[in-house]
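The form predicted on its own is given below as one chain in C-alpha cells.
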Amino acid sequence: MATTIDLEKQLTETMKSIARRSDLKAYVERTPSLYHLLQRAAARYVTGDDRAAGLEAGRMLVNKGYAISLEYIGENTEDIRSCEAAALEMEQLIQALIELGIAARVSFDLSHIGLSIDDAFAFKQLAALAEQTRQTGIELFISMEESAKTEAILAIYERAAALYPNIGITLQAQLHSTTQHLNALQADSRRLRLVKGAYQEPEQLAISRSDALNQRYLHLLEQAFDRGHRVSIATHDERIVDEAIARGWALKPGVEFEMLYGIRPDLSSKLKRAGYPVRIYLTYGHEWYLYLCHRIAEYPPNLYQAVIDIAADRPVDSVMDYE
C-alpha cells in the first residue's frame, strides 16, 4: 500500500506534468464553470487579473513593512506581438511603481518577452526595461525556467548585467549544473535569488525534493556568500530558514528572505517581527493556470487548501494573512 509520502511524491510529479499540458489548460479556459472554480483556488496565490490588483496588494504589504516583487504572469510566449505586449505591460507596471514611490522589484520570465522567438529579441526587450529603470531604485529580476533554457537565460543575463547593475538572476538548487553556473557568474555584489526549483526535470539533470536537496541549497547559499553576492533566500522551508539564521547568514548585508504571496504568511510575519528583511513575491494576470499547478506541486497539502478555497463563501484575500 502506498504511504502518504509516496502519494505526495506522485501528486507532485503529476501536478508538474499537468502544468505543461496545453490541452488541459485550453479546456479549463474554454469551460467557464471550471475556469471560475479553479480561479478561486488560484486567488490565494495570484493577486488578480490586472495590474491594479497587483499594485494594491503590493501597496498594502509595503505599508505593513514588507519589500515586494511583482510579476505579470506569463512564459513561453511564441509570437512577437504578444511578447511586445508583455513588455509594454511591464513598462506600465514600472511607471506605476515610480509614480507610487515604491522601490519594488519587477520579476519576469525571459520567455515572456521574446526568448522563445529569438535571443537577440529578448535581449532588446530586456535592455529597454533596464533603461527605463536605470536610476529609479527599481530592480529587474530574471526568473529561471526549464533546464533547456538555462544556458540561454544566463547568457542574456550576463550580457545585460554588464551594462545594467540593477538586474538580478535566479538559480535553481535542484539542477546539478547550478554549482557550475554559480561559479561562472562574476563574483560581486549583484543580487542573486536562490530557489529550489518547481519544474519537472529528468533525474540526470536534477535532484528531487529531499534532505539532499536541502543540503545542496545550503551549500549553494554558502557558495554565493563566499562570492560576495547579495542573496535572496527564496524558500518556505522552515528548516532552511532556521539554518540560515543559525549560521548568521540572515544578518549579512543585502540578505533577505523572499516568499511567494499566499504561501506561509505566518512564517513571513514571524521573520519580519524578528527584524529580518522579508520580500513578498506577488503575481497578477490571466496566466495563472501553470502557477496554481506549481504551488500544489511544491507542497501537495496545498491541494486541500485549493478545495477549501473553491468551496468558500467569499474570495480569498491573502494580504489580510500578513501581519
Second form
Amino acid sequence: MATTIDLEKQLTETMKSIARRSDLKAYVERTPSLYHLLQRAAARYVTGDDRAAGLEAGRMLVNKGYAISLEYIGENTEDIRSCEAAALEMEQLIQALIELGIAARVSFDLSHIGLSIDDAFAFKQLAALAEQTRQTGIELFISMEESAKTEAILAIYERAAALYPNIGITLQAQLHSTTQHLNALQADSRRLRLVKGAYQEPEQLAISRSDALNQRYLHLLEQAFDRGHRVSIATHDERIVDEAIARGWALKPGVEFEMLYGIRPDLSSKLKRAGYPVRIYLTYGHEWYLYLCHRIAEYPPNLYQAVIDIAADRPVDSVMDYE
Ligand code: FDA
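Next, give the form predicted together with dihydroflavine-adenine dinucleotide (FDA), keeping in mind that what was shown is the form predicted on its own.
Starting with the chain above, the whole complex follows.
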C-alpha cells in the first residue's frame, strides 16, 4: 500500500497535470454547478470574480500595514480580443489604484496580454500599461511561466525595463538556467521576485522540491543582492525565511517578503509584527482553475482544506486571517 508521502507526491504530480488540461478547465467553466462548488475552494486564494473584490481585500490589507500585489488572473490567452480585454481590465485596475492612492504592484502573465499571439503584440500591450503607470508609484510585475516561454519573457522584459524602470521580473529557482539568466540581467537596482517555480518541468531543466532547491534559492538570493537588485523573497518556506533573517538579508534596503493571499497568513502576520516588510499577492477574476490546481499541488493537505471550504456554511474570507 502506498504511504502518505507517496500519495502526496502522486497528488502533486496529478494536480500539476490537471492544471494543464484545458478540456477539464473548459468543462468546469461551462458547468455552473461544478464551477460554483469549486469556486468555494478557490475563494481561500482568490479574492473574488471582479476588480472590486480584489481592491477591497487589498485596501483592507494595506490598512493592516501590508504592501500588496494584485493580479487579474489569466494566462495562455489565444485570441487578440481577449488579450486586449485583459489589458483593458488591467488599465482600469491601475486607474482605480491611482484614485485610491494605493502604490500597489500589478502582476500578470505576459501570455494573458499577448505572448500567445506574438512577442511584438505582448510588448506593445505591456508598453501601454507602463506608460500609464509611469510616475505613479505603481509597479508592473511580470510573472514567470513554463520554461518553454522563459527566453521570450526575459527578452520582452529586458526591452521594456530599459524604457520603464517600474517593471519587475520573476525568476524561478527550480530552473537550472536561472543562475545564468540572473547574471545576464541588467541590475541597476531593478526589482526582482524570486520564487521556487510552480510548473512541472523535466529533470534536465529543473530540480524538484528538496534541500538542494532551498540551497539554490539562497545562492540565487545572494547573487541577486551582489548584483544590486531589490529583491522580493517570494516563498512560504519557513526555512528560507529564517535563513534570510539569520543572514541579515531581510532588513536590507529594498528587500521584502512576498506571499500569496490565503497561504500562511500566520507567517505573514508574524513577520510583519517583527517589523519586516511583507507584501501579500492577491488575485481576482474568473480564471482561477490553474491557480487553484497549483495551490493544491504545492501543498497536498490543501485538498482536505478544499473539501472543508466547499462544505462550510459561509464562503472563506482570508483577509480576516491577517493580523
Ligand atoms: P514549497 O512549495 O517548498 O513550500 C514550503 C512550505 O510552505 C510548505 O511546506 C508549506 O508549509 C508552505 N506552503 C507552500 N505552498 C503552500 C500552499 N499552497 N498552501 C499552504 N502552505 C503552503 N510561480 C511561478 O512559477 N511563476 C510565478 O510568476 C510565480 N509568482 C509567485 C509570486 C509570489 C508572490 C509567490 C509567493 C509565489 C509565486 N509563484 C510563482 C509560486 C511559487 O513558484 C511556488 O509554487 C509557491 O510559492 C510555493 O512554493 P514555496 O516557495 O512556498 O515552497
